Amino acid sequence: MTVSLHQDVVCAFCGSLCDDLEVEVENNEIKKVKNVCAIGRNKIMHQQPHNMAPLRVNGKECSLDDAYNEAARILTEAKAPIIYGLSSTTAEANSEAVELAELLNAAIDNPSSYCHGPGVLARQHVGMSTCTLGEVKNRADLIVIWGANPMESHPRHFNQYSVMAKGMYVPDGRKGRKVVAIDVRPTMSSKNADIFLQITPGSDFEIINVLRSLAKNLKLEGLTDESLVGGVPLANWRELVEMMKASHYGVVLFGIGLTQSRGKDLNIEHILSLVDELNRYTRFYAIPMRGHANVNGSNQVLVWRTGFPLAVNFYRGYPRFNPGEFSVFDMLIRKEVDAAVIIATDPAAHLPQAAVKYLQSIPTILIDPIENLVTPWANVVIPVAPAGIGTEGTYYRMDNVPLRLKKIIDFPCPSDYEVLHAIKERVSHVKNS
């Protein structure tokens, strides 16, 4: 009996990637998990290598060569396919994916375009004042959550990093920070808020706005302290101005709550200028709240690699990006697409109807260590071992630091790196015969 004890693993869960996880393995499977929340636990305890999907074309058992064969041919016959996921896999896995993308003359997009899309776009205008993780815990005595429930979606982001974290010079974590709270509804995290501001639905961009006059100390027209802004009396908006010019280290926590929001990445672009007007006093940032682990780096890969962060097109065999022309559930609701390669991701779960209707009846590349809605109906599926787990890579953590994640134990499989360079090999193999 083998026993090893792995320690300073990375969780490949949700966009924290807490990096203090201890996993002890025996015979080469998972046995326990310490440090790590109920949802990274499950995770990690299912990327087991008995609970891999399975190896099949056309609903029938396969050699990986014949998986690759197939899937070069749909993809070579394809006119116009896309190549969508890579949210939960290696930068290393992103960069394959991207080359694949341009000698296909393909179309390539993330999660990103329907989640924090909008606050990607918005840094391109105005930028971002931003931090590590490591000093909101060292530094931050206000907290602004806005839009973003990080209690349930980032189990351990409170005691990890922001909330309750004891820092260098927030000794006392908790009692040592103001926490506010800016959502529609309560939820788990503004119960541990000190001020929770609720407001009404798709009024953040009027509030946003309001709260960069009352920065710039500009008189609001026809407005008193008991005046409703976004169902909130201006006093209040009034005295969270005046808490954040009075912080030390203030920083915007901001979710999908509001990048989804009426105004979108309006709303973003305000948000962070407000940001940068507030560090006329003190010192003020923005962290956007990332959900999938790598969907962060995901973005960064296609900014290296192309120029362009998300919905990007290389149909004229150059890149072009336009949200919501080529963002992928645009294009398969257009029915623009004619193949598709799924990595790392589950559309079937995200997607809107229609649009995964659509998918179901063009030829589908899933690339995925588990099962999961699409399995049963993709014409290719190739299991791959899990990030992590069973391959090592580089991850982004939400705060644009990159994290390299270990290889704990062996799998019968390949990794998503090397399943798409076979491809792309096999598909360069074709153009070029």
The other form holds:
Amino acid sequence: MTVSLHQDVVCAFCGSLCDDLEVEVENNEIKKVKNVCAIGRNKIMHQQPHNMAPLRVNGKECSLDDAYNEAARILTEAKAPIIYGLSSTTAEANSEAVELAELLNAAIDNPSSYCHGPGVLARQHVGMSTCTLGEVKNRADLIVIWGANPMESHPRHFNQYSVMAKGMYVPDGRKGRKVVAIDVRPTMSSKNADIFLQITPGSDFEIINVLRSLAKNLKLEGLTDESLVGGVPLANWRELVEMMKASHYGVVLFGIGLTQSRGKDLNIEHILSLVDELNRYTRFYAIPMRGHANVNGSNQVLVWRTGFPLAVNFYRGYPRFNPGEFSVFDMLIRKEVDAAVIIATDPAAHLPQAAVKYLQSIPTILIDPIENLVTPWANVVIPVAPAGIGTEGTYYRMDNVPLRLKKIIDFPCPSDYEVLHAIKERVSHVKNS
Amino acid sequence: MKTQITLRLKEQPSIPIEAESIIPENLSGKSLAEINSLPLWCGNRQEKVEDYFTVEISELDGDSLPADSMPKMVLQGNLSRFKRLGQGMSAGEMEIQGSAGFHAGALMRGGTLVIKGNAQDWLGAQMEGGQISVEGSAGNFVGAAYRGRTQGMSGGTILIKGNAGQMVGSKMRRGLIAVGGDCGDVLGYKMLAGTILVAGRTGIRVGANMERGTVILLNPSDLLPSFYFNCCYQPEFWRLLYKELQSKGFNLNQSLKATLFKHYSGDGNEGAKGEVLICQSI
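Requested next: the structure of the form predicted in complex with the partner chain (the form predicted on its own having been shown above).
In what comes next, the whole complex appears, and the chain from above leads the way.
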């Protein structure tokens, strides 16, 4: 019996990428995980060699070679293929997926086109004053959590990096920080805040508009201190702006509550402009609370390889970018693709029914470690070694810091990178012959 | 005598077609066979005009038309799955007797594009000149800037008889957009200059973050508190604009000719040099 203890393991569940996990392995099986949240533990404990998805082509067991060949056949015959997912796999696999997309003249997209994508688009227009989570931990004395609930979505964020963490210039941790939560309902996170501002759903843009005016001491037509802006009196917003200006180091942590409420990318353009303008008075930064562990890495790699962060299309042989036209959700709803590679995500769980229904009607290749809602009907199912457990690679944390994931145990199957590489080889063989 | 080239849709594509090759200057002087073999993109495959259209070249009556002028182009059928129709055209006349897909008339530099049915998103996006008339409704981003670009429409005219979607004239730099019906949220977002008129109702956040330019609303609308009321007046240019629209077939109620407008300046957050005019007498 061989028992080994792995230290400083990076968790590949959420965008926080906690990098202090301890994993105990016995006979190539993970027995215990320490310094981890409940979600991270379940994810790691579940992704073990005996829980792998089956290797199948059209419902029948087959060899890896058969699966690769069938995938290459489907993709080379397709007029409008799409490669979608990539938010929970390595930067290396992402890069290989871009090469496959280019070779196939396919579309390529990741889940950010319907979660934090608006934030990515906003950054293209107004830029983003941002910092690392290490700086938040060591310096931030004001944290504004807007449309996010880290206590439940990123359970260790507060303790590791933000609200509760003790840092170099914030030695008292929670006591040394002011915390403001802005959300449409009370959450586990808002309970930890000094001030909770419950706002009317969909009013974020109007609120930020007023905050920007208040920060610049501009007049506000028709508003008095008692007037409600987003369901909260103007006086409270004035107080928040004064608090922001008086802070030494402020950070806005924004979530999907802001990126996906009415106005989407414009909300983010507005808040990033506010953060920029606050830098005339003090240091102020913004960090998006990215969800999937490497959804940021997926944007990073797409930008590196194609120049665009999401919704990239190679149909004409060169990369084009147009969210709304080439994003996965819209293309499926409008029935504009005729084959799909789904990798490291579960569209059947995330996308609306109409999109999933259409996806079910076209040839689909699924590359994922475990069974998900797509497995039962995908034409080709290829199980892979999970990143950070069965294979190493690079992930990007929500603050753009790349972290190297380790291989902890052996899996009887290839990695995402190897599968994409093999399919790519076969596609180029078909194209050349 | 002037010629007319008619393209009649014979088969609906299963996947949207990119058809920016179908513009007057590209078809002008070409034989039937040459037009038939012009490329269209269907997904990642290059196909031909003849795969989807029956092409006819006919002669138009009327002596007043010079023989060497550009042929009139007529497209017939439901072309809502044909993208980029009239994209980048710089001269001539193109009429779509049906609906058009994304990017119709985008990047257009001159000539006239008439769409008898509906248009979809990015109608006239980043257009530089010419005129687009839509009998039906249009989608989002009319005359807007593409993602990552700093300027939208920089010249020309877009007239929509029906409704329009969100972000009409976003980052518009110059030119005129007139919407006969209603329009969606954030009309004229981050507008830099130019004129937008909406005869119907508007969504929320009109003119948000506009730097300069003019938004004219014929129906009352709530503005953001960063728009400041200045005065009630009758702008001199309104009569000229009214006449211009009338001459282009965009008819407005006679009573509007001498109407008063409430003048607001905004967006305060961006310097308050833009103006929103709200009609007083409707």
